[in-house]
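Only one chain is given next, in structure tokens, and it is the form predicted on its own.
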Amino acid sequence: MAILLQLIASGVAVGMIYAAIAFGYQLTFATSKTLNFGQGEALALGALFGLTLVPFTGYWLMIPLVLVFGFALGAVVERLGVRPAVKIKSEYGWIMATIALGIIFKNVAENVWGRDDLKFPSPLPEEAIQVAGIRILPMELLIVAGALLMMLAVEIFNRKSIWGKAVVATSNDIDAAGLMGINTQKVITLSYSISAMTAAFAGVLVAPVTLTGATMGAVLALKAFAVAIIGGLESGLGVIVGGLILGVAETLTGFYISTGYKDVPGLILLLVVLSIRPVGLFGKAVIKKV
């Protein structure tokens, strides 16, 4: 019972990183229908930023920089890559736009920072500490609260702030929300922008406890888009319980079974929620009429 405790433990946290990155997906679909397949760009980038930081700022005062790099980074992609597809009404331009983004911005890093690994400073204690009778990384911690902690900020700035409520009113109808005179563009740019700082803020908590890289972000993005499918890419509640359920998911295989199959739980559910409820275990199912 220790073990599975233990193992759960550590699904939570793996599972939160998850859930902050898909949380960026959840944000830009709701408003423009529309991904950035570059948030696992945008997560490396934000970690190396933040690591080129720390020396000068220290972890705590690098947050707030990295934040705002990753806002600026998320108008970019918008402007660059979103916007023409969308313009011109290209069903698909925006996906390639946004992978071609992503890449870019891959090899950038890989110039700037180099292709080799490196280790980012730990804010905190690297000893593990006991809490009712399981062992936990102190930054693991910090993992689960900051993700928390940054999707409960996003979703008070929706519901208290006219920009958060016009990102609600666009989210809910478009076409309406235009007609009521909100700027539409400038809301899917909001929400641009607010999805890669999520990713740059995972980027910084994960980072500590994992090697930083430009290549780091690759496969964290693929299993937070598994979530958001998983969980329902219009439910922000959807991708928590999506991040939970694969991070636990992949501790316990990785454990019991083996390593080389802790990918696969992941797969098999993604491919059971997308054969019996395509929009996801907290998606709303939307009737057309034509």
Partner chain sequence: MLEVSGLSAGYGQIEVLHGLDFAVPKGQVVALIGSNGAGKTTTMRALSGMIRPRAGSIRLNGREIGGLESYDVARFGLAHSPEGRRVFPTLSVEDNLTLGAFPRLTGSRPKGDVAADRDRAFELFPRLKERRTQLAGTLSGGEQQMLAMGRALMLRPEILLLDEPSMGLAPKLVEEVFRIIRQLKTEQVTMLLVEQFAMAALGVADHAYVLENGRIRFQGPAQQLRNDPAVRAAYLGGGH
Contents of the next structure:
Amino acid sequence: MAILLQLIASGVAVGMIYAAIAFGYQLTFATSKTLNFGQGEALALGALFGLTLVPFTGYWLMIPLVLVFGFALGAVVERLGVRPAVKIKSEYGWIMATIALGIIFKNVAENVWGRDDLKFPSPLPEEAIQVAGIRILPMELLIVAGALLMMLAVEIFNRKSIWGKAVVATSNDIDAAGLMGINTQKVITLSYSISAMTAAFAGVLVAPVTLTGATMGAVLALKAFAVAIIGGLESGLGVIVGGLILGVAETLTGFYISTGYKDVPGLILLLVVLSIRPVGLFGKAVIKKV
Amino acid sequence: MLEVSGLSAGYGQIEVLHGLDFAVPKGQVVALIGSNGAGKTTTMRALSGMIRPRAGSIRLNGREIGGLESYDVARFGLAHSPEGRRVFPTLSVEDNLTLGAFPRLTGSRPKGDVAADRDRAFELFPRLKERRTQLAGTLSGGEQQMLAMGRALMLRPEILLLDEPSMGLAPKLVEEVFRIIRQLKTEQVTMLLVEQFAMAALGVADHAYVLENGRIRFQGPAQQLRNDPAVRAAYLGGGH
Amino acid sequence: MAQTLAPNSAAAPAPASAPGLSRYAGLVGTILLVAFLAAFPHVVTSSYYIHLVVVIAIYAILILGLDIVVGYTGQVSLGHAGLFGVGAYGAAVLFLHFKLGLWWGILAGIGVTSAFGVLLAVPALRVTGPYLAMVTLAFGTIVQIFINELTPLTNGPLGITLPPARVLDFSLIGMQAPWGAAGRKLEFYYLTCIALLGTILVVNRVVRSPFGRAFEALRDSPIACDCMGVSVYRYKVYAFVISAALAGLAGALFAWSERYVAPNSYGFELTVLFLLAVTMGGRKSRAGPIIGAAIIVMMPNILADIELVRIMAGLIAAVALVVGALAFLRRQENRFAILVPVLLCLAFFPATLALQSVTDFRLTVFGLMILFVVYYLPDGIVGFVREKIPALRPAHTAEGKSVQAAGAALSVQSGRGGADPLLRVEQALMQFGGLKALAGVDLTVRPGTIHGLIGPNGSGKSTMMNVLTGIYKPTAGSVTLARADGSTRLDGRTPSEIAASGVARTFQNVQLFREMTALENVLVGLHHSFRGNIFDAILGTPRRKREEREQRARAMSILDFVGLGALAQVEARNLPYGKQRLLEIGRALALDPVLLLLDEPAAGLTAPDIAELTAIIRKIRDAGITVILIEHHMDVVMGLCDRVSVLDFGHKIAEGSAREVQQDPKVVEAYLGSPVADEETTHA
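Just the form predicted on its own so far, so send over the form predicted in complex with the partner chain.
Following is the full complex, with the preceding chain placed first.
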């Protein structure tokens, strides 16, 4: 029983990382029905950029700089990878273009930071604290708090600020948003920026407890897509539930079967959910109009 | 105010409008009527930049707005309450109204007092006031139509385009909508009204154009057209 | 190498008469390819380069298969590297555990991957686009994880080493190989070449068969595909299985060519390279995948030579400068959009000068190539060449090629159209949430008539159409079609089944198979009369050839009937709008329907087009086919319809002859609004 609780507690932290990345997918999918297949690379670049800054700024001051970096990166992806493809109405185009940008980012990162995984200094003590018999790393608490705070901040931005409302309006109905005088093109760029910013932030959150390297994001991002599907790609905080389910499922798999298989439940989940209920567990079926 | 000449537009390979000429003078209500598929909504979409005109010019207060993106058209003061209402379902009534003033709040149109205008909209549509914090998606069809009109007015528009405001509404609500259009008319709001229900539209408009198959078949003072059998023929065929 | 190979090989079912270069381009290309492959090892004896050609051929086999999924069915698959890996491991594991050699490995590779192809098709039935991309990517990742972890079976991360492949075992029959030891080294090379040529032949036959047409049809309009009685589900599975089988063949060959398999060779990057190859070479062609395979295999070798890279970068920069300058001067609009790629190309040159080696930037180069292809070369090299040199376009789209029309354009089996009423709708109710789009509508349609269905926007006409054709399942009520063998309930059936029972339709917004010719569109409609199976298609049996000939002749007579005979070889998307409408009717007629549903056929047509349309609709009725016509164009309705039903708010408010309906006060009010109610408010 104690072991089970321990595993669940460990699963929560990684689950929140999935939730944060999935949240990023939702943002761009809602506004533009597109998403960044290079989201994992945005996460890795965020972490590596942060790693370079840490010696100069320390962990906490590094965070706002990484946020700015992620914000800019998202805008680049949208302008180079998405906008031109959407303009020629090519779905294949934006999928391939964002994949291509992801590959380029990864390759550049490999050349700048090397191919080996690096150690990211932990800002918090690395000794676990005991709570009711469960050992929890302080960093895990930071991950949960940070991811929740990030999502909360974006939600508040969307609800309270005029540009945030414009993002929601664009997600609701892009044509009607245009009629309101909202430059929907800019809003889509903005959603990509926030999305990549979320991923970059997730990168510096997760880096201290894993290893940091150009390939750290790829599988994370793929599994986060499973979470986004489960939670519903359109919107909703279902991603938190989905992230937690997946995080816990992974630690359980890792413990009871083998750590080598810990990525499998997420991927199987993706296959199964999309084969059976493509609209996600929380999504509503839409009737196709002819 | 609004002058349209030689306007052609369509979708993909299909040309729906074949060279329309019409004008909406300041302070007047002009109706565009005609049967399904005549091109009324397409005209509205071309005016507000939702689709790109293929030919012709659209001038608002003497400035060419044809071919602009819809968000730029809005900045010039053209508000379009679209067919099917298209309110933002996951935003509150209040937020929907606020977004109607987006160009004013982001500095591309004179700001004025947005809060006062919102109160003004609630005066005009008391039912919206009761539901100001409710999500727009939970409103009834009639309430959504009022919200769509209120939202368009929040721009403080030079001209208001109303596309099928009565569509899908019960007769009582249709009357309500037309009562409000009449009230706006007394306040000198310039309007272009597209209506399937010709009789109701002709009851409120100053002038009307009858569209058939993407062309203006005839036009005239609204009162005069009300009794013209040709209007009926334009809808049900066989008249000419 | 194979740049001159055009997509249609000579082995394809020979068209009746295809004048011009286009027909022979395929033949010439095949001969050149065969000659090249046969001569290469004798001209270039370096085993390194021979091996390079083998790898190119193996990749080409896979990419030809990938093209079926990507080019023909229009789905994105990021799982093909996984399938490739499954094929390779299928062969290698068989040797590791059972000491079974190359031939068994090939069989196992094809068999196992085909099964995986079925597995991969399951999500593809439900989702498309980015979802499918992610699913297939997940599939590829899972394959890699299992290869890594199932150590007892796969030897885990260490991989499996294989001995040199023994292609032909002469010792079994107790003799020496007639071509000696040197020749034996080339056995594997020639085996791969034969596999490649075989693949080209099979893919060619499949894509020209009803299977290939079904693949393209489900890409261009799944909904119309179903309404033509062609099951989208079934053909997606076929496409994935054929594609996977080829990936398995390639994988097995690859395992024995490299003589080593390891889990990391079949990852994400390889899958992206495959996609790059198929897009860059050119989709929907045989030459494209071969060119693409050559590029992705040779590129790393070129990049390893920094001098060569610098020269190429210099050339690219020079060409970009000239092309860019010309385009800049010629274009008026958007001229600055050209600057971005030009500047990128220019910047590339100094970058190569600054770098000592670009091998480490291999993936960046591939990434840039993908971006370039996506934005500037979407139809690939083959597509670009075809656009510049019309003679190289596929023969089936060549203009001027004629097929002799034969057989009756319309064949209504006697008895099928006899019963009265032909169609009976009782209390049809269609509810969407709280909205009743149809609130209990009765409708009877008499055989041999044109029955109009009119009403204002949102009155439920289109909903009725979708209920009749099975796209919507009615909430309540029944739809019954009278047939010679008794009557059939249509409600609750799938669109394919309803189409098969003799109800055909057109669509409000044209749903043609855009990238297929007019003739091919009609051939998809004739799918129901196709009796052969996939092996007939692959083997090109006489039965298949005869059937194809007959169907083409029949399709041609239908095109003549709707007045499109001269445009048979034009792609649907290139037809004028009015002709597209007529083609849709022709395609529906190919189903041999008893009942034809026309959804706003006159929308967007010009006056002369409408005259042609009404004449054709009359001809259809006179041939004994019953027509239901939804139309806004009142003059068309009034002129054509024997009987008209009027819907408003989901209710039927009037029915009768056109004239009766026109005078009905309820109809006038539904259309024009109530003057009475309005008067009251005016005076209030």
